[in-house]
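Next up: a single chain in structure tokens, the form predicted alone.
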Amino acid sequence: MPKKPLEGLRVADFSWYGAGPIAGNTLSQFGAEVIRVESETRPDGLRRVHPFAMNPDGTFKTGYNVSGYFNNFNTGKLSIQLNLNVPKGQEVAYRLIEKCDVFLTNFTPRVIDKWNLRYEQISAVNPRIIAAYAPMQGLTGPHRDFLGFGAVLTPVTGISHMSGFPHRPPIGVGTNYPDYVINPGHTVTAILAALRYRNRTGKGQLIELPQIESVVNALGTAVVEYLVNGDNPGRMGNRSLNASPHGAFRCADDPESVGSVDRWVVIACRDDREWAAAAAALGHPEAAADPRFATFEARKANEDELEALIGSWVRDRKAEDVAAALQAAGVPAGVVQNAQDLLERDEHMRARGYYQYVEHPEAGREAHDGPAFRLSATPGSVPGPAPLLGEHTMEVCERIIGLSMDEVADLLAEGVLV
């Protein structure tokens, strides 16, 4: 096994949710020792949230150690309890970050100030701190002290603006998106920097990462409409400015797939050549030629129809048929997938091995997102089960930290490592 490009890293994982633990994630994968500080008096609200894994009489298992939420986003991790809102809390926390290369929080900076966890406050206990501040707002500003999450970041960063149908109101898209990929990847991104700086001149630093800031890069050219144009970009459904066909046509059902029947393939069709193309593929051919649809103008000015004339010839057919065909004649298509093609029916993933199972000592085996690059000589995997709450409490304490067992028990019997 070829040794992993973070070992040696340690990382002070005071965040919680999404966005800062799956920026943890990432260092885990890549070797890095990342030691989630958690309390049991406030635990990190994924350990309460669907799914959570069953037992075998069908009925799931409870606690705060068996959501695949949580655990999908935690692997490898150690857990230490502290209790951070009395001072004795904050002086291990000082301690344990004396001993780490890298701080990382999302909290709200009035939680922070509470703490007692400002870069001017922690940077004096250890000058080669990496220290990565990560609100939803920022550490400055009006709105610093805003709570929310991926849900509240897809509006206030004008996703939802731009997404669902020009006659009806703003919707999501489904998921905590900016959590998963936006704020994280900047986070990694920006930490990588800084420690390529301190390797260079022996001095960690601040890195401020407000996350409406990162996630309003999704946005395209919208800003830049409003700028040039004067334009406001709204909602255009699955449609295009730059293509026709664009769109999600409904196939033919499919009495296999788990919780909804229905299957649908999306195409995108961006010049005149790949909708010919698509009209061959899908056996009509001659609907290139047709004066409604044989131009980009003249496909935009009759849309409906063109799309109903698709949907025509696509709704008695398998959603994977239709894709391959279009596919195979360079047209961009492909299946609208579910979780259960992801992880089981999907043979391009399954070929190329992305998720990755472990055993976890209470959720039982468990499917992870693996690694979301890889490096070909020092590769990045799921290191092994999320850990249980407070699981490495001792084991941090005593060869991280450097307490003896007098100190832990008094520490334990005072509520502090709880």
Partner chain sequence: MPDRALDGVRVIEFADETAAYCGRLLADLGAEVIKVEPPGGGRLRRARPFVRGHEGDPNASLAFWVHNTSKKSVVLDLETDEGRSLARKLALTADIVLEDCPVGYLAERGLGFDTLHAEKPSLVYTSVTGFGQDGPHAHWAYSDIVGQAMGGIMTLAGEPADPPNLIYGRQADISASIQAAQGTLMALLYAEATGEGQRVDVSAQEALSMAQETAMQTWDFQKRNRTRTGELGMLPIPLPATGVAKCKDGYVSLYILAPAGKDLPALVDWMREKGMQGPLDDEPYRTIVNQLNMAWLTQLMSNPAAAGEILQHLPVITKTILEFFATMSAREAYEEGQRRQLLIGIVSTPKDIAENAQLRARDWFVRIESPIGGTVEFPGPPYRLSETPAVISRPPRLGEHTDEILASLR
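Beyond the form predicted alone, can we have the form predicted together with the partner chain?
Lone chain follows.
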């Protein structure tokens, strides 16, 4: 078994929902010991939402431990139940933080204040701590306690205004999009940078990742267009300023695609050569020389017609065949895949073994997102199933925090470890 790069790193994960726990999940996949602090008095909402694992009789399993949503983001973590609303719970939290290298949270400052987990408080306990706070809006400022999650950030940061078709209202992108890659990925990037600094100087530090700042930073040129040019751009559907055709085209339905039979191929032609290759690959080489479409400017000027024409070429063909023909001609193209495709039908995903399967004691065999980057000498992996709520309360108290069995018994009796 090759070594993982973060072995020996211990993380106190005081986060919940998506953006925070996913950052912890990445650290866990690469060898860190991640301790998820939870409480049955206010469990992570993801433990209580779909999709739930199913029983053999077709009914849904129930309880806190069978949500695929939660389980996917918390692999291999330890779970301790701790009531942070009581002073003794906060004392246990400090003793845990003392034993950790990284502190992670995405609660609002209002809650952090209530739990006495501000940076000056936890760094007094552990001056070497790298403390990452990822609230929606930042730790200060007039909106610091605004609530939300990815789907609220999507409109607030401009994703909704800039995505989708202009004749539609700004409906967003169907998911809590920034929770999954942008915010956890920026958080881990900052934590690793801070680790390097600590390796060199011994000093910990405060990382503040206001999710709004993180997302706007990753949102293309829209805000810069306003700041530099005074323009206020809007959404343009699937079109691009730099490629034409550029969009999704409907192909023949696929009755085997469960509940999702409409099939679409995307095509991006970034220059005249790619357009000529695409037209030829789709059996209509004459279209490349058609004056309506021969140059980029002409294609942009006649884009409705161009899209209708390509739509007519592919409408009765299999999307996979269209994509393969275009790719054989060197044109960027691909099928708009659904989860069934990604898990079961995409030969490339399968060959690379992206999804990893683990056995969960309550949910059963589960698919997990594997590491999203591959390290040749020190690869990550899904380290094990997500913890049951409170599964490791005793272990964390005794082995990591160093409490005696009597102390743990008292805390249990006093309702601190709940």
